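Just the one chain here, laid out as structure tokens, in the form predicted alone.
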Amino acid sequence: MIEVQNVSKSFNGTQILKNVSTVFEEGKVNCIIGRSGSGKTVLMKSIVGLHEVDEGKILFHGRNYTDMKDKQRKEIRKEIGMVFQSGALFDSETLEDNVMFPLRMFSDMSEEECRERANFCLKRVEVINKNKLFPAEISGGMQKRVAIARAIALKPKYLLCDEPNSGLDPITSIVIDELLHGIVKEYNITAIVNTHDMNSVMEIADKIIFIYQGQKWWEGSKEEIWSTDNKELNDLIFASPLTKKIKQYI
């Protein structure tokens, strides 16, 4: 569990989160929504250190990440698993190497057991017998797949994904939620994801974060969002035709 205790963020004067309060549950994918510019990039990257916020408290399991000393988030951090919007996977390094990263990197594993464990972490995403090509020799689906292994490589209590789908087909984008959305479920971890895909958080949300201009404007479940009267957030999930279609049935 992730909690985020009234946190606000500025940067050169404007605001850009104000205080932002809510929970990330244990076990769930907790999807982060709301237009460009609103605000949601700041409070992943908020979550995981690499902004300070201005105020308020960022919790890991009741932890206060927030005041911790430097080698106490440390020690944090390797309990999380980051899967960037880009894949952000080493150009010149095996698909075996990428994942094995992590854990040279903040294991006591020898070598043996971090090539073992990376194995094992690809063929948990279906990449199979395929450690030895690179990056640029694979496709962009199965480039995020590679993430994934490499995310969850140290058996991770916190997955955060920046717009994991980004830049694939719907097919495709089918497959990662599904295996975002199994591997969350089986190893019961708190998940993160910040997306635009209304497809996607239709399919794997189990909570919603809306926010707007900044602040968490809404949040609820998935079945929740079809009967909202929040006027913000209706104008972002049913601007399509089709959606408003969906919403006259229901």
Given for the second form:
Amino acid sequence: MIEVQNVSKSFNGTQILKNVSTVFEEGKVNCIIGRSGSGKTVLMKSIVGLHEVDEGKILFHGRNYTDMKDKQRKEIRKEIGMVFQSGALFDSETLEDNVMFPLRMFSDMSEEECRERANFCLKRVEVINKNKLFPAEISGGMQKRVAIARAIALKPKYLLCDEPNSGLDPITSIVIDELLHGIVKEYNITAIVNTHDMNSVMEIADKIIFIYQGQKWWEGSKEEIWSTDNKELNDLIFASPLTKKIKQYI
Amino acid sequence: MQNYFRMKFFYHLGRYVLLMKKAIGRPDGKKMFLRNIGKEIVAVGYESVGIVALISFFMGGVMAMQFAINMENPILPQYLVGLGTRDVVILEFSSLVIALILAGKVGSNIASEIGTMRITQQIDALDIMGVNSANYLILPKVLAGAVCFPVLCCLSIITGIAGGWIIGDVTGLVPSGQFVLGLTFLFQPFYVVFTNIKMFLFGILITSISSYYGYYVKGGSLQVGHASTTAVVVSSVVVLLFDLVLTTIL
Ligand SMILES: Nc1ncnc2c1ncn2[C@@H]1O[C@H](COP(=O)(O)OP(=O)(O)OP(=O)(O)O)[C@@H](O)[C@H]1O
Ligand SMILES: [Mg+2]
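Okay, that is the form predicted alone; can I get the form predicted together with the partner chain now?
Now the complete complex, all chains and molecules, led by this one.
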């Protein structure tokens, strides 16, 4: 469980996050939705401490992460898996070495066991027979999947994914969604997923948080989202002709 | 104006010292650390062998020729050419000049490598995993610099003197016997120790300063290029200053 309490964050005098509070529950996929530039990535980076918040607190299972020293944070960070919007794979390492990286760093597994685990994770994300390639040699969607494999290698308690399926075709996108949903349920992970893909939200979200201009504008379940009368949220989910059509039938 | 520069100087110095403090410490994952040191020794040391040997050989040769040609006074014995070449190569050429060349080669390499990792969020990814990114990226480079620079210095002394000897002999300007006599005449072994101490320091300075400029890159690939130029300029200036200071005190 991750609690966000009254978090605000500004850059050079421009306030990006305004007093955001919410709870991300354990064993659930929590989706953060919102338009491009609304502050989703900033919120996610503030949660993990890549941005220091100006005000407010972040708690990981009740542990006050915001006031911790680097040493204590490190222990929590080992429990976090994160997938960046850009993938952020290490370009100088092969895909296999990328996934083995956290295992070699922090587990006491032997080299063989690390490799086995890495292969298992790569299979899990359906990247097969590409172990010895470098990140620059595979497609963008594949890089995302390898990034997910790296994030789950150490069986994290918390998994944060920044737009895991942007830039993927609809079929691969569903594969990723199912994968995320599967691992979250299997290992009882607290997952936070940033996305503006409504298909994927409807597929996997247990809880939805809507960010509008840096504020938490709405939160609820995917059943509730259809019947909300929140204007900005409606504008977002019924932006495309397809969803507009669907709306007529519900 | 003066104040501005003074402020900037202390800002960079302070941040540099803090970064180095973060970089020094017990690394996570012994295996990975050893692997990285090996990698860096190849990148910093092994890959510089060619250029150091080539430049030293020819500079040694040219130096011997210049000494021989400019010493037209028949009172001066020919072995002075050997002595002069030896002292110049050992005292300044093998350390200062080679360090400046390596600042260009190794420094720009390190700054752009770390800078690219910064802008593609690979350093963020390391931090999120709970890895001390400064320690992981910078320490192996600095250690490799500290080890490899003195070795390259010895290589430069040997090839530089060999260059003077061989080219002096081939061109017929200095007879081989006279050159060797000069080499051993009033030889002070401390000079070799001194120059190696300098190179050891230069190795640490160049690798750490370049790492510093790479680590704090903000922006995109343009800024990476800029950081790598700054790294070369600043480390060259610092090397020159330290050379002056060390020569005065030792
Ligand atoms: N490091 C930073 N420095 C200054 N401003 C920033 C920084 N990071 C983000 N911003 C600003 O914060 C705002 C929100 O950015 P953010 O990346 O969170 O958007 P987002 O919701 O993730 O959008 P997208 O869906 O396109 O990824 C933007 O206006 C951006 O300019
Ligand atoms: Mg984003």
